[in-house]
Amino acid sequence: MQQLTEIRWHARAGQGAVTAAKVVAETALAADQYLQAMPEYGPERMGAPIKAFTRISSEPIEIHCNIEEPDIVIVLDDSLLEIIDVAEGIHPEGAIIVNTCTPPEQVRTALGVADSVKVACVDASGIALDTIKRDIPNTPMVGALIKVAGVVDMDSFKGLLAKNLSKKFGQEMIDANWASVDRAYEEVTVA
């Protein structure tokens, strides 16, 4: 039987949710799993809403579109909260996560969404600027993807990470983002 997991990430052009999608498929594809990563822009300037999109498979995806019934719907910036529905499409059994200091019960009556369906809430950007000393949530909440989901292996995404890293940065920023990684993991709360 199939395993298919649908990820649909929501953030602001900026905050690296392509980057995020594209490194969880890779991390997937490294346990031979199938994988699908894409974006969805609209107009391209920084600070924009935008959409990206994540399938992980056990067996090869056949599907080509955006992801309409996500499994799991990841919020980078809180404030598309209130003019972007990102609930829309959820699974039933889904969950959604969201960057923000809101706890998940408040988060969960915000978007009207099932009890069925986690909320997990972290302060990823409180996190980045901790650890990597920018706003760029993205690896703080795959951090919290990997614990409220676990749709990839923590080690090996920290690998793949740090092989990315290392084309533009030194060690030192690798372990700020496995630290941020790391803390979003601990850190996240759920509902």
Contents of the next structure:
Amino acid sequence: MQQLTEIRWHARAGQGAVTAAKVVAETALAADQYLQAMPEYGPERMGAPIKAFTRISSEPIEIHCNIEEPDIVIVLDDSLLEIIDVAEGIHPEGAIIVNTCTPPEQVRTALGVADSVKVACVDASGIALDTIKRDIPNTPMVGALIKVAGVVDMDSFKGLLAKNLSKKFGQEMIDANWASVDRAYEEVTVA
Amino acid sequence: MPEHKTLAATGNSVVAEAMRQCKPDVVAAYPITPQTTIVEEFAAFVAKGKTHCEYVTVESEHSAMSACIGASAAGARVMTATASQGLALMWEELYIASGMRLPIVMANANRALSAPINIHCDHSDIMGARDAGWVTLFAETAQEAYDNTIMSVRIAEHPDVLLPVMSCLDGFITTHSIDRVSVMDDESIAGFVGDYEPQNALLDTDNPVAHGNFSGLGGPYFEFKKQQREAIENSRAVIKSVGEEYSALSGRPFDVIETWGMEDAEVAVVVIGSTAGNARTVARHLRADGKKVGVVKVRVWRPFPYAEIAAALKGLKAVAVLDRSESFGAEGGPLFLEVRSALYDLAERVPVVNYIYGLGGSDVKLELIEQVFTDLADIAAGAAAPAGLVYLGAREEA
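For comparison with the form predicted on its own, would you give the structure of this protein in the form predicted in complex with the partner chain?
All chains and molecules follow, beginning with the one already shown.
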């Protein structure tokens, strides 16, 4: 039986959701999984709400359409919670992970999802500002994803992150990104 | 044996890689929208010295194809890429490329034509260039886009063919999505495509020739067109043999059509491009419920595989043809017209229905494909086929 995991990313353009969707897919390749990662292309304006999708599977992936019933939803900007139904179509046993300072109990109430859906929150922006010194929450959010849902292997992800960053940056930046991932992994809270 | 490397990469990226491996002498391209990152990534290979190629950036897609024609007539191996409005602007040059029998290879990211303005996946661009005399291949996946690009070079340059080849991949769905793709080592690809030995090169001054001459009334224009027809008919055998050879190298099957479940199917969907995967996914679920359904994917669009289509669909109770482009005022979309024509000579009539779907990148949800198979089951059970074509999933009010 095919083990297919579908992730939908909600973000604002410029927050790195597309990059994160890609890196998660690339990490899956390292584990010999099949993968698909695609943004939903729209008007390219910084700050505009965007969606991106990642599929990971033990078998070749043949479907080419948007993800409407995700197993996991990742929200990179909590201001989107007021304007978009991020929980739309979420799998009854799924998980929603939000970058926010609001406690998960409160987010759960706002989302109005079934008790069987995990709701997890982490201040990924705060962590990014502390470690990377910029509000780019995509990398720490993957740390939270790994804690809450597994999906990809932490060491592989960090290895790939280092490989990608080393093309443009030094060890200091790699360490800062690793620290952001570790902190989000530790600090994410589930309700 | 070739070395295989597995990548997580976009369709655009692996087409650029395939182009680099095929070692074109000249690439001419219009470097901004509606162009894709295929030429951007190829330009990076040139800039980094990873390929020796004259890379010409021009001021329009019309000029891009003009420069390709000039370079190809001179005797160079020439490749380029385009999409949507860009292909539309190349239109008159497309005919010149095929009329001059120039083996140019071009990737096309299938995207919608304006108006309204829309940049998303749609086959209107290539279907508008349908009669331009190019051999045309379609990819479902990034993997097929890589494979088709490499095979295109061999097909185009074959002495029995000498025609331009277009290698199509679905805009955004295949061009911009990251997929798992296996690529081969440079040496294996170089060995497969071989060196280009141009015939009738303008720069071969020992054997002077003229290209694209005036042919007025009474001139050989009519006979030239007949030769183009013969050349594209010749390409049928060449495509098969190049496909077999490439299959042996890559370990991946190739045929002009790909069939799934057709051994005992009672109804089937015929489709081109990335939607074939959606159709197989739905067909698999239906098969699990004991439904005898099949899927036929068309991988070579020109020359159209009439005999193969007729053989695959013969005796079926109902067939649905999915078109991702319009032919306004015609009986149906371009693929429908071809499929029904392919079935005309069969002794027994096969009911064929046409669905227009996914225009302008409209999402091809699995429930839409399920609807098509439900309609087919009804027709097979004796229900009347829909009158005229169906706009699959179109909203009542936009």
